[in-house]
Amino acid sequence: MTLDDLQFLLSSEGEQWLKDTARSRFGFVVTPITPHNHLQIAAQLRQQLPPTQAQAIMETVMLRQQAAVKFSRADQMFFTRPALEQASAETISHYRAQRFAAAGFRQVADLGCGIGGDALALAAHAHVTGIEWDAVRLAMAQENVRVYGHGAQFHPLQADLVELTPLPAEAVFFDPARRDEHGRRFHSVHQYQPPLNLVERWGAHTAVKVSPAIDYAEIPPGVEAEFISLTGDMKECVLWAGDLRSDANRRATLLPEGHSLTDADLPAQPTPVTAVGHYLYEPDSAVIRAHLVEALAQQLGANKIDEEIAYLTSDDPQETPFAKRYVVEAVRPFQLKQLRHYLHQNQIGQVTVKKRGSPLEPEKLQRQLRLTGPKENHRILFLTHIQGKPSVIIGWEDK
């Protein structure tokens, strides 16, 4: 997309055709474009509109249609498909956002602001100098943080980070590409673009959105590595630097609650290892990847069923949103006729398979497994290790 589409797709008229595609004027029912309409639209937008508005058109509907899991005024803003895969879910941004105004930053500079996904929670609470080297992204930047209402709080720049003086701002956010021009992911923080390390120059007081599979031996001494989960899915890890950081130098947030666990409560002596008790515990993946499995452990009162496997147990029933609760029904060593014949003598008609620690493929296994049981008699497998040993745990979620 160029500026000038993007222009068109502002305009009076671009708004009309964003508005009549988006709710399949072509007598059609009023449904999403699908892989199964799309291609008859975009035969009948081409017949009407230059190929490149055409293409605009479509691309932003349907952009808009996926953007609906992240942003909550989605119907109204504007996206590159890149961008929009980076852009962080409107929950986190406006999590983050937070942070910076409980730090008391009124001036914040949003490095590579992309779309404007974290620019547009930025702006809630600061003026925010947006800078991004490409121009139709910032153009997108500036349109999505007026659709917040923000947009006198939003300031577009577009610069080379690289090449770029520091402006005065008293507070940083960076937000680097993980990915390169085919969307091969970047597995080091030095492959970054920009490097990460340009945030150096900018003073003391930022936040660096991260993989959350970041190797620990390339976080940079003195800042606080938050591990954020949505839902239950691990979404990012974000870098706190200077006056953003807590006290904390690991954290697991769980969003949209806001829970969170730091290494201020990992125990003084590690968890034990013991059998499994009558409950089994599976930590959320961002308390997993902050390595707080034991802090977790700790509040639980429960135990670790191995020194390598991030599952504890306990006899007694506990409350926490940092874990799934199951009931455990059986516990057996790992042998498939065996684990077979309970089943079919218990009558399970269907399975779930989780794995921690094991090489089994679920899918393989649910075929090996050749269940005849009714299929509301359901249980789930984990398929882990037990004090050195492959293991299965029978159970059920405790919900």
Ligand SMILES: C[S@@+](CC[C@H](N)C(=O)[O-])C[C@H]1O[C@@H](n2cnc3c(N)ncnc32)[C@H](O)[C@@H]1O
Second form
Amino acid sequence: MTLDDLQFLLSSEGEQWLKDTARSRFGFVVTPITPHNHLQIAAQLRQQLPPTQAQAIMETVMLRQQAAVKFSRADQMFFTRPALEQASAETISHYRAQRFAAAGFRQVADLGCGIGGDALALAAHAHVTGIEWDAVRLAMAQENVRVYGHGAQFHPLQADLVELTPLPAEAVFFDPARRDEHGRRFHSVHQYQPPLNLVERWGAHTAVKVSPAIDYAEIPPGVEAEFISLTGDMKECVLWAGDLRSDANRRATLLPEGHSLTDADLPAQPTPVTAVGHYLYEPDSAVIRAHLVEALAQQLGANKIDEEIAYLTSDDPQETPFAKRYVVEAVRPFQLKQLRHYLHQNQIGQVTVKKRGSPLEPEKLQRQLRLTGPKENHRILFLTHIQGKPSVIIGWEDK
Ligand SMILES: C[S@@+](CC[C@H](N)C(=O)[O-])C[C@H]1O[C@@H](n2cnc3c(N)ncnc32)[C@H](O)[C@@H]1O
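Next block: the form predicted in complex with the named molecule, after the form predicted alone:
Let us now look at the entire complex, which starts with that chain.
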């Protein structure tokens, strides 16, 4: 999409086309664009508009539909496909923006602001200079921040971050690109575009969004590393420095509720390893990535089932937002024949296979089990090792 195409989309004519296309009428049925009707709708648009404008309308309507999982106002926003993929989801950007606000910063630079997924939240609390080298993304960011009601707080600046110093801001949010132009993932923070160490130029109070799979050895000293999950899915790590950091070195935060656990919650003594009790806990991915499983064990009064495995166990049911809890029905050394026998004897018709520390392939095991029981008779199989031995724990989720 070019700036001219975007200008067309922003005109009253473009706005009308976007509205009409989003609610395409087939007979009396109003339907969104789907893989089944999109060719027909695109052909209709091309009959009435120049090709690039027809394409821009079609793309925007489809991307708005897809963006609804990230943005509550997606139906009014503007995206390109790669920029939408890179954009922070609103729940996370609002959470982060609150940390900037709590630290008292009122002039923030959003470095590599893309289509404004973060700027729209930061600008609710501060004046935000959004810096981006791609003119179309920057113009989209300006419009998207306006959609959230904070247009007057957003100041776009088209520039190459590598050449920019100093910055017109008290604090900095930096979200470098973690994939190349072909969509290939960079595995090291030194490959990010721009690389992480550029942040050193921009002052003390910085927050950088990095991959949740970041190698711990690449986390700079003196920062707080916050691992964030959203409804149980691991999303990102944020490195907080200067007045933006808390006393914690590592933090696991679960959104949307905002529960958080830190290394200050770690016990003085290592968590004991015991036999599996009546309940098994599967910690949230953020807790595991933040290396805080023992902090959770301490909170629950739970034990580990193996030194290396991130499952916890207890005999009493403990409530926690930081883990899923399962009722343990049986624990066995792993042997296919015995497992099959157990499941047949108990007339199990369906299993969900989870694994941690096991080389077995869940799909292959599913086929090998040849279950015959009724489908509603369901169990969860945890393939793991217990005190070094390949094992299976059989149970169900305790909701
Ligand atoms: C991960 S995206 C940012 C997404 C944004 N935070 C959001 O939520 O919408 C990174 C952005 O940095 C921009 N970028 C990469 N290198 C840059 C550079 N040297 N100067 C300016 N912008 C750059 C890319 O064009 C891209 O839009």
